[in-house]
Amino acid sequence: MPDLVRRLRDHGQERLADALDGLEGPARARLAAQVQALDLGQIQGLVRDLVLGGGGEAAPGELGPAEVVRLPRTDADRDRERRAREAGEEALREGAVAAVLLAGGQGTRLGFAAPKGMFPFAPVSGRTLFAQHAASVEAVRARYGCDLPWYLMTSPQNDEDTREFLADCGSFGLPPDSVQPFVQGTMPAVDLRTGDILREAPDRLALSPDGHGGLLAALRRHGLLDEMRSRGIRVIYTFQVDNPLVRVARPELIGHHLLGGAQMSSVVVAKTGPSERMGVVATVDGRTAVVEYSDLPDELAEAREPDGGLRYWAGSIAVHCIDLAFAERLTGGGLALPFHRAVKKVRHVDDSGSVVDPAEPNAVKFETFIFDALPLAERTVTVEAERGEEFSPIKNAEGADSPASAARDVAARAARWLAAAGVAVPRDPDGAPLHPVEIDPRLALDPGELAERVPPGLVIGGPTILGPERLPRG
């Protein structure tokens, strides 16, 4: 134990050393166990570079627009899209794809007490985000007659609630060995001014999830990369919990990824305007990267091409295909994703053990981002999708990217698909659908499937759920 206290002092963590030294018995053992698990050398480096050094991250390199497979416009484009779809479908039929849901976030902006996946987003049924993603997984399994193992990344903060919910919902009817939650890693929050590691209780560190970039290391740590290999998986398809419109294991993306020989691929949509707070896929010093909106200077965010379009238009919707061999290489030692700093309000205890509830941001959290693997890939593919078809995230309690905007977009997509299938959709004078409609992914994953399966003579006379007879719980 004196060793541990000395190691803390050696790494500039005097206050935590004193706090540990001042504890006794089980409380001391609990805090010691948490401190043992820290990489103090790494934290010292991060404090030096990202906290005491003024917080500046390395200046971005030379920026250029990304090369993107645009939405198909010409016959040649459509032909390319068909080939991609076929290649993706073949990979799905072979069982070479794993679906990985990132659900370890804290969802602080939404302010929902339970894990975000339990948020009842659906405008008519009130079904949860987890249930929606599960229905998509089930639909893809049925369509391609494949095993599509579904891995869900949780955090220590929401793991238990997530597992309980999955169990309560009977894993949404999916085979239990195909639904696999796993916990991501954590990092301690440090004081914004001093770099001291904070404690949330006298005998507990203030730990938080290490960012969605923790995905690959967590998969490796839990032996899941090996499991994927033994299942014959080649492509890891990642998506975020907060997007109810997301297309899970969309064959076109998988196909573009495979045909392009990519190690990592991304989906983008056109930004609504220069100021939309969305990371863009671009090139940095010639390598593909996502540049966060906060790192894109205004004059670049507003830069236009000769045709008037935004130069940096390609907003990332955080859907990626990652080659399994690339994930193994990234986690095999030697390569590491960089940490970023996030300045947040963190409740903690002071030296006397009293709780401090800060009114202003007081702490730095360290996070890695999954998209930081892009520049490490030899080859990448970036594919454009239509926003209204695939992206409407629930981030904020109200306004843009909120439950209200997502409910509107879910209903608008359903109305478009119905209209394309020849069903009359009553609309208000502004063109918005009069009644919300939900289409269960197990009925239709796309407009073509809906057109084949829509009940004959369907009349939309009020809020409607179109789905298989019996909806699973959740």
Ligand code: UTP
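Alternative state: the form predicted alone, after the form predicted together with uridine 5'-triphosphate:
All you get below is the one chain by itself.
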């Protein structure tokens, strides 16, 4: 124990050293175990660069628009898309793809005191985000006759609740051994002014998830990269829990990724305007990167092409294909994703052990972002998707990107698919579907599949759910 206290002092954490030195018995052992797990040299460097150094991160280098595989508009485009779809479907049938859901978030901003995946988003059935993604996984497995292993990255804060929910819902009808949660890593919060590591209790550090960039390190730490290698996986398909419209293991993206020889690929949609708060895929010093909306100067965010369109239009929807070999190289000790700072309010205890509940942001949390792997890839592919078909995130309690906007978009997509299949959909004066409609992914993953399976003589006379007779619980 004296060695651990000395190490803390050597790395500029005198207050935590004093706190540890002042504890006894089990409390001292609990705090010591947490401290032992820290990379104190790494934290000292982060405090120096991101806290005491003024907190500024390096400004983006020379920016340029990304090269994007645009939505098909010509016969040549449609032929390219067909070849990509066929390549992706072949990879799925071969069992070369794993689906990884980033599900570490809580529903706090929605006023929902549970993992965000448990949020009941659906306009008719009230099904949860977890149930929606599970149905998509099941549908892909059935369509391509593949295993498509499903991994869910949780956080320490929601892992237990997520596992209990999966068990209570019977893994939504999926074989339980094909659904594998794993926990992402954590980093300690530090004082915004001093860089001191904070404690949430006298014998516990104030730890928080290390960001979605912790995905690859967590996969390695839990032995899942090795498991994927043994299963013949070549492509890791990642997606976010808060997007009910997401296409899980979309074959076109997988195919473009494989045919392009990419190490990492991304999906983008056209931004609604220059001020939309989403990162854009661009080039930075000639390498593909995601530039956060807060890092894109106004003059660039508003820059236009000769046709009037935004120059930086390609908004990232946080869907990626990652080559397994690339993930292994990134986590093999030679490369690491950079940390970013997030200034937050963090409840903690002071030197006397009294609880401090700050009224203003008082701490820095350190996070990594998965998209920071893009500039490390020698070859990337970026593919455009239609926003109304694949992107409607639930992030805010009200307004844009809220449960209400997602319910609207879910119903609007279902109505478009039904209309394309020849089903009359009653609409209000603004053209929106008069009744909410849901299409279970296990009935149809796209409009063409729905056209083949829509019940004959279907009439939409009220709120409607189309899908298997027995919906998964949850």
